[in-house]
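Encoded as structure tokens, the following chain is the form predicted alone, with no partner shown.
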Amino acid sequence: METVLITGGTGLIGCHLIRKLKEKGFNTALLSRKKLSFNTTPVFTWDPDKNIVDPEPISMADYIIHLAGAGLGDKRWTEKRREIILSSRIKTGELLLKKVLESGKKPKAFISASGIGYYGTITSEKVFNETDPHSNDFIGEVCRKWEEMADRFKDSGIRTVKFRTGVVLSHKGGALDRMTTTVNLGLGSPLGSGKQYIPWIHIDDLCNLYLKAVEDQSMTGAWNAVSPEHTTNSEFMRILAKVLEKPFFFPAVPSFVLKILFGRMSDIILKGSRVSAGKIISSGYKFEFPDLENALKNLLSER
């Protein structure tokens, strides 16, 4: 059985992905900053700040999935937080590459998370695809450097895949938890103008894409990991209220309030453009949850 090594694997996506990989017959292993007990998946420790990593999982990995990175929406974007957001993605990848090359065993593929922030935190009429250039704003630069780090694996002769991921919807945790709490309180409303788009993806589809990237040797380069349905913030909140059978009458939350609460981080809430899923569909992938209403019904029925 082949082994998939996952960084950041104890988070929202990693926990779900491990289950999917095991169902398909893969062994899994995790790299974590803390020694944990994680079901039947062995956990190995690393400390990217000190350039320390247990060499055993590197030598046993047939594939590496790199999910590690500080959450964009966890804290205000102070200068220190911005540095952590960047280094937690770049430094970890650089350490992995160094240890892979030292081990003498190259994995069959290196699969890295990235984000739709690559295209910038803007609201426009453009539908972005994988050939579009990166933005020069903070998140655009983070994603650019993130992907350049991943491309160093490609330059070393390792098949490399990068997923520019939208808002991940899960039955537990993440953005949907926060939005559901608000709507359940009867406070469902658009944020700001409500015209900004929310490129989203059901966690099952995202994990299926990672599985496809492991198994499909023709997959290389950047891929948008978003649903084919384009949904504005206002539409998203209205559909969520409908699924929860809650009112959708509350006035929109003014932009200035969100800017006061979240500072520069408010850009990822108040802005958003459409992102194309055309490339992944053309590759033969069929989404399990292509429309928001059915995706939400599925996720909220599991609570």
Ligand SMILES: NC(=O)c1ccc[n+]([C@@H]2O[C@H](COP(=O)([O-])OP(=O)(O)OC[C@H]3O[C@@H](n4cnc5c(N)ncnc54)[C@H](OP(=O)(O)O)[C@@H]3O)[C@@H](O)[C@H]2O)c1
The other form holds:
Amino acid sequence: METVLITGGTGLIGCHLIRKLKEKGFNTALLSRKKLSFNTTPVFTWDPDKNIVDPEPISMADYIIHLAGAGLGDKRWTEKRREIILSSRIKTGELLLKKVLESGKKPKAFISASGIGYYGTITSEKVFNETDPHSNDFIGEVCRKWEEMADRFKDSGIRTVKFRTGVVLSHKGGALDRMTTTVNLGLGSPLGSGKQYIPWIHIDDLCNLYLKAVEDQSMTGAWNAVSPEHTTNSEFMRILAKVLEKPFFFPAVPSFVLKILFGRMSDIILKGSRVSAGKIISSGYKFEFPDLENALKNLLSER
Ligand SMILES: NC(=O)c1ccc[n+]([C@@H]2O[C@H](COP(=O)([O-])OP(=O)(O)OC[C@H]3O[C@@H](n4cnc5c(N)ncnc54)[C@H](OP(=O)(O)O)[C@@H]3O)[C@@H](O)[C@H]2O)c1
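Having seen the form predicted alone, the form predicted in complex with this ligand:
So here's everything in the complex, that chain up top.
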């Protein structure tokens, strides 16, 4: 059986992905900063700040999926937090590559998370695809450096895939939890202008894409991981309220309130680009949840 090593696999995406990989017959192993016990998956430790990694999982990995990264929406973007957001993705990746090359055993593929923030947080009708350049704002720069780090694996002869991921909608946790809480309180309303797009993806589809990246040897480079439907914040909140059978209120939450609450981080709430799923669809991938209403019905029925 082949082994997939996942960094940051204790988080929202990783926990779901482990189950999918197991169902497909893969062994899984995690690399975590914490000593944990995880049912059927061995957890190995690393301390990226001190450049310490347990060498065992590196030498047994047939594939590496790099999900580690400090949450973008967890805290205000102070200078210190910006540094943590960057280094938790890039220094960790560089450390992995160093250890892979030292081990003498190259994995068959290195698959890295990235974000649709690559294109910048811009509210416009332009539909961004994988050939568009990165933005120069903070998150755009984070994604550029994240992907450049991943490309160093490619330069070392390892197949490399990067997923520019939209907002991941999950059964439990993540952005949907916060939105659902607001709507359940009867406070469902658009945020800011409500015209900004929310490129989203159902967690099952995202994990299917990671599986495809493991199994499909022809897959390389950057791929948008977003559903084909383009949804504005206002439409998103309206559909969520409908599925939850709760009221949908106007007026919108004013932008200045969100700016006071979240500082510069409010950009990722108040602005949002349209992002194309065309490339992944052209590769033959069929979305299980292409439309928001069915995605939400599926996720919320399991709560
Ligand atoms: N969820 C989304 O909507 C979304 C959208 C776009 C991109 N992504 C990206 O996809 C990746 C996984 O997302 P997720 O939602 O599963 O994230 P998550 O739930 O926050 O999990 C990320 C994991 O990264 C590790 N981590 C956190 N801070 C770290 C640090 N300072 N240094 C090293 N490792 C650290 C943690 O694992 P340990 O504590 O076990 O070390 C954590 O469980 C992230 O890089 C995220 O930016 C997510």
